[in-house]
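One chain is shown next in structure tokens, namely the form predicted on its own.
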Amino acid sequence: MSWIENILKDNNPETMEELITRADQVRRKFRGEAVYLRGLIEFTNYCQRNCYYCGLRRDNNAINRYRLSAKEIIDLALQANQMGFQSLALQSGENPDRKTVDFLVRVVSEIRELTTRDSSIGLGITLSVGELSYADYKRLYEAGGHRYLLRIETTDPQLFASIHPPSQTLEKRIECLKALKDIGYQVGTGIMVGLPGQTPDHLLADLQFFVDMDVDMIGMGPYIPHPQTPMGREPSASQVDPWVHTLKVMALTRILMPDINMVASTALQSLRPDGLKWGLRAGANVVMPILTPIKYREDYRLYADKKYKSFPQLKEEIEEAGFRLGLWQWGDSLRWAKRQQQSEDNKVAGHLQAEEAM
């Protein structure tokens, strides 16, 4: 991969022009030009973990934590239905507990039941809630969650303890990474872009992650330090700029990964006000609308000046940008259908090969 290498180190702005162009290519030929929604619902902002970089962080006692109810996150579900979404996405700070992961498991057996009644396809639901047990993801898998997004911020092991408190470990992100693959979840993961002692190298290392672990999604953002985490009050310098070298790991991600569903991150658009644009430039075909209540969304701030934008001004940008919504689909993954076709034809292989023995 040593002609990525030279692109990342690259700081020609023709060279980031052509990669961008290629990337652009690359994605309307494989997931056309179609933008596809998944309607964000941020449901808590409760968080057990102590992550140095982000907002929630279990030890920031500067925000007002909050909670949806049920009625809450399922209201917004059957909005979202009604406007065409087609897909949600369910995050939360991370809390590996009993009484948390049962509620998330009645919300979505509840929202798949209530937008299937007519017979159609329902609401895909996406879940971002981090680490969990094997069985936990089962369940959730089983009630109707089929999208699930862990990022993975980092492949280094030394840049990952640089950012995370010695409880979280690399090894076990990608215990749970492989745990959702073995499921049958669409996978995600993804990366910050810009951390302190990030440099070209790390970026290298991840995309090469990206392609061996066969990921369905990627969400990935430029890093923004959040004033009251530990490393937002201790700042320090990167490498790698987290606005080009965001733009330049999603189109060399898009072209290595041609079928893949990439987002263009809220990060990026907060970073940018053309973020959108560029991220759909680069290789995204994801957006995430934020549906979570307005009175809740200044306490779910993972860095700081976190940008929010409306519906119809999503919609607007987009379509400036030569793409259009695709909206009543739930714009799943090229890669995990392929995958999915490939193991069934190997059932029925081996059914057949099981018979002729017989």
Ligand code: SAM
Second form
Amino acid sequence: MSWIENILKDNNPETMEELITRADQVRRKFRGEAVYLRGLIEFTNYCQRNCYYCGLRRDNNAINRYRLSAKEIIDLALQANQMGFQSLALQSGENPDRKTVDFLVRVVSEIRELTTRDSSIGLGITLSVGELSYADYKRLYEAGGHRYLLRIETTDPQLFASIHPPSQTLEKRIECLKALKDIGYQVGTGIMVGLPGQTPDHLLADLQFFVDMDVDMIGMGPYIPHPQTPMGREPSASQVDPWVHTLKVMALTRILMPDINMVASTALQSLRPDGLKWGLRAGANVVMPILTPIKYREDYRLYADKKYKSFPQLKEEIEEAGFRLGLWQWGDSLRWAKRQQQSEDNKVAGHLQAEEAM
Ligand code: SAM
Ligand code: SF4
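In place of the form predicted on its own, the structure of the form predicted together with S-adenosylmethionine (SAM) is requested.
Following is the full complex, with the preceding chain placed first.
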């Protein structure tokens, strides 16, 4: 991976331009020009965790906590479907208690039932609700969730420990990602870029992790401090630039894993007004327009100055950047689809061998 190391450590703007051009070519060749939408519903900002970087952390008393009702979520889902969204992302703080998981299982299965009644494929559902038990991940999968985003945040044990309380471990997160894959989800992970103490070598190890875990989706973005968090109150330097290195790692990910799905994150769009255009050029092919009702948005602030763009604005920017909206399609990860096909082929081959042996 020495060429990657060189790119991560090189400050020459031409290197960056060449890298992004290459990533754009790879993305167009393997994933085309479509940008798939995941309508994002941030259904509760309650969180039982205390990550040192996030505005939703349990000990942040400066936000109003909210919880959308099942009816509110389902109504939003149906409206989104009518607008041409074929996938939703349900995201929240981490609440692994029985009541919350039961609620989510019910919401997911109702959305699936209501949107498949006319025998269409219905709304695809991505979940992003943190670390749960194997059994709960399985219940949500059986209810109809089929993609799951759980960022590893960083793969460096020391760096991970410096941004989380001791009760949250890197080992547990890896175990969750393996469980999700074992159950059959399309699995997405990702990192924050620009963390205090983060170096290009950490990013290199993160890229290696994405490849080794053979993930289907990536959602990464810059770390942006939040003033009501321990890390935001005591900012300290990073050896990596949140903007430049997010784009570099995205572009390298696209080149190393041409057939995955990759999100242009809201954080990248919040960092600079042209973040979406650059994210798409660096290889992203998924956007998550925020559908959370306006009255709750102020309270789902993970970091300072989180920006919201309307659907027409996103559409305009996507088209201006030379891409097109992938409406009425799930737009699944091609990598995942290939793996599914391979496992079907293996099953057929196994049956044939067994028959021949008889
Ligand atoms: N609670 C779930 C979890 O942690 O996986 C899902 C929601 S959580 C808000 C989604 C992601 O937000 C986290 O994985 C983290 O990378 C990102 N995030 C939180 N605080 C952030 C910050 N200050 N800057 C950038 N991203 C942040
Ligand atoms: Fe909670 Fe997720 Fe924020 Fe951590 S990153 S405090 S788990 S919402």
